[in-house]
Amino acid sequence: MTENLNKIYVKDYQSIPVVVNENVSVYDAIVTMFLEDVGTLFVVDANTYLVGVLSRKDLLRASIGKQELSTLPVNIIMTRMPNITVCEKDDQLIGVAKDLIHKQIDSVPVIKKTEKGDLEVIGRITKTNITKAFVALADEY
């Protein structure tokens, strides 16, 4: 089974990322998260490169305060690089699963590095993606 686990890659189970611009309001980010039915939003700059991550906790924390959510930009409350765990499409899925457990996070962006070293978001891996992979692996036996 370990041998088969090591043959499962991020690219086989990644899903479409949900991204917002760093200047979007916290209110609009909450609406996006609700409408897209996701627990994490990836924040990109004007060049669509990854600059941050927004979790449900980040948005909840912001909504408890006295700030005006429709004018507060998400770049004020997001988690920034280098505090973001990322993966690439050719990474083993088991390694990403270990990162999710160790760091107690719900998802990671799948990135592609540009020539300049910027990070382009090309997908996401969530706990659900990993569960699907393990169920498929179990069905093979």
Contents of the next structure:
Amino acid sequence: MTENLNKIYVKDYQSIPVVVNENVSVYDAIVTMFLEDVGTLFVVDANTYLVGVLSRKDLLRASIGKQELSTLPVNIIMTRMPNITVCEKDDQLIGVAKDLIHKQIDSVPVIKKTEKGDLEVIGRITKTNITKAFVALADEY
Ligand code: ADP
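Condition change, the form predicted alone to the form predicted in complex with ligand ADP:
Below is the entire complex, every chain and molecule, led by the chain shown above.
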């Protein structure tokens, strides 16, 4: 089992990421989260490089304040770089699963580093992807 587990990589289970620009409003991010049916949005700058993460609770927290959501940009409330946990397509999935547990988060972006060190978002791994891998592993026995 351990041997098979170590052969499961991020690229085998990653899904398509949903990203928003850092200047969009909290209101629009909430709409995007509903329409795209995801629990986490990744936030990118004008060059489409990763700058932050928005979870459901980040958006809920902003919504219970007295702020005007349609004019409040998401870069004010997001969790920002360099505090973002990321992974790469050739990483072992078990390592990402451990990150989700230890950091108490639901999702990590799959990134590709450019030569200048910027992060392109190319996928996402969520608890659902890990669960799918877990079930596939069980089916092998
Ligand atoms: P929720 O807040 O809806 O329970 P999470 O548990 O994923 O969802 O997020 C908890 C906190 O961690 C949020 O403030 C969120 O911005 C942050 N967060 C989520 N994913 C990451 C990540 N990959 N790296 C760093 N911080 C993250």
